[in-house]
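Only one chain comes next, encoded as structure tokens, the form predicted alone.
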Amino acid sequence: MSERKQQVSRRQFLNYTLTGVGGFMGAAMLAPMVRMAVDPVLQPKKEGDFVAVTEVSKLTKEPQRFNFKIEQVDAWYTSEVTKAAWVYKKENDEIVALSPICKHLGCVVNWEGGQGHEDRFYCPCHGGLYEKNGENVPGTPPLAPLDSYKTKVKDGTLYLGEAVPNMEV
């Protein structure tokens, strides 16, 4: 056996050192970019923020328009946005909250829009019609029913969540 130790030459030492330092610097530069790309996935998802809109005792069988404000976050900018909903009670006291945004071109619909449109939602932009439950009337421009808001009642107050496509119509 040889008692001779394996010595590292100057060239090998510089090669190992520069490779290590270069790798460390590359990782240090890459880490923030990876973190920024992965960060949205790591953020906790908000499960249905609900906003207080009105007292349940104020609701009737006729749709009423209620405005409410939500906090909207766009990247780093937070703003307060006013939203609206047409809310009414069904015969079985089930609460229905419909979005006022027409599914044709995004105009705002009104209840009892005019002559011949009684007991219907009417979109003045292109003559779109919706039944009281939000279903689009065949032969009019909208091809889908109005979106409906998720509803929750707590301590006599109506809370509305996010608007979802109305598939129950």
Contents of the next structure:
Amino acid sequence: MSERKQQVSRRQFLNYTLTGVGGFMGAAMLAPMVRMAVDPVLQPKKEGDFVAVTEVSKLTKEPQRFNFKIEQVDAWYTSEVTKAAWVYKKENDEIVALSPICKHLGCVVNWEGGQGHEDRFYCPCHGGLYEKNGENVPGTPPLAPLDSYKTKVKDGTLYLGEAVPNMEV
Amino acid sequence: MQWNTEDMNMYIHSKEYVDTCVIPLLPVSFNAEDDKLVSMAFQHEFLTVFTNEIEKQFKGRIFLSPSYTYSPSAEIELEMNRLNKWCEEAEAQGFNHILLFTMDPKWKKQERKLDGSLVWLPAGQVDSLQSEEAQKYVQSQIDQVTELIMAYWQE
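Having gone through the form predicted alone, I am curious about the other one (the form predicted in complex with its partner chain); can you provide its structure?
Shown next: the complete complex, the earlier chain at its head.
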């Protein structure tokens, strides 16, 4: 036997094998921990469920109120919650769905509720007013425009998603 | 607004806007016949749904208090004093309108001696609040009461 073929001694061989196997074992233990640590980063951001609300053909240029149900998950229980939206079509047929929750203190606003509020949303609690596009009328209590729902149309049905701050105004 | 920390924090920062207090009145007792037990449970269920819906409509102006519970066999004079004490405290807190919701005709008879405005709802014949028919019925009642409340505000 030449010296060259003796390059790996018994001691070295054992060292290599143990390091290799030990390394695998260590990796096997660490991998799930690492996976868990970075999990929130890997999780795709949940895109908020869309709920079927009405047929697009029923929409008019005048805001109409539609109710729909969503499943709300709180820390302690899951419940079915009824939500509402004021929906109308703009002149260019673009669909607008506004949340009826007043940005002042959270009452429910009505389209043309009461006299002298034509073509506006009116909050019965403290007289807050909003234009048709959801913009708050200066001089009334609300300080922000009504939130708008994300909209999606599929096969002639209108789907609404989560309510987001109104970007139109 | 409701009796929880989140709404309470909102309330203490906007007291000047919240001028109406809603208190449901509920009889509670375990010492009763079976049909009375059912009736009391129904009152609780119905008034909870009812007042929650009203609170949702007028969240920014109405504070929904936890229910005032009383024993159906207690002496009415004593209960009235205790209830008026609640109303007094609410008034001192700045609530100009105190609405007492009940389905118990006992209170109706004492209405004039109460410090709050009594809203008496007849019990009706609803077996289950879950059916669609019942929902429509209750919703129409709620709509009428919201109009009543707005009328109170306009005074």
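Remember, it's a predicted structure, so these values are computed and weren't measured experimentally. Rigid core here is just the name for the largest C-alpha set that superposes within 1.5 Å across the two forms. Positions refer to the first chain, counted from 1.
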Checklist line | Rigid core superposed: L18 CA moves 2 Å or more between the two forms | finding: yes
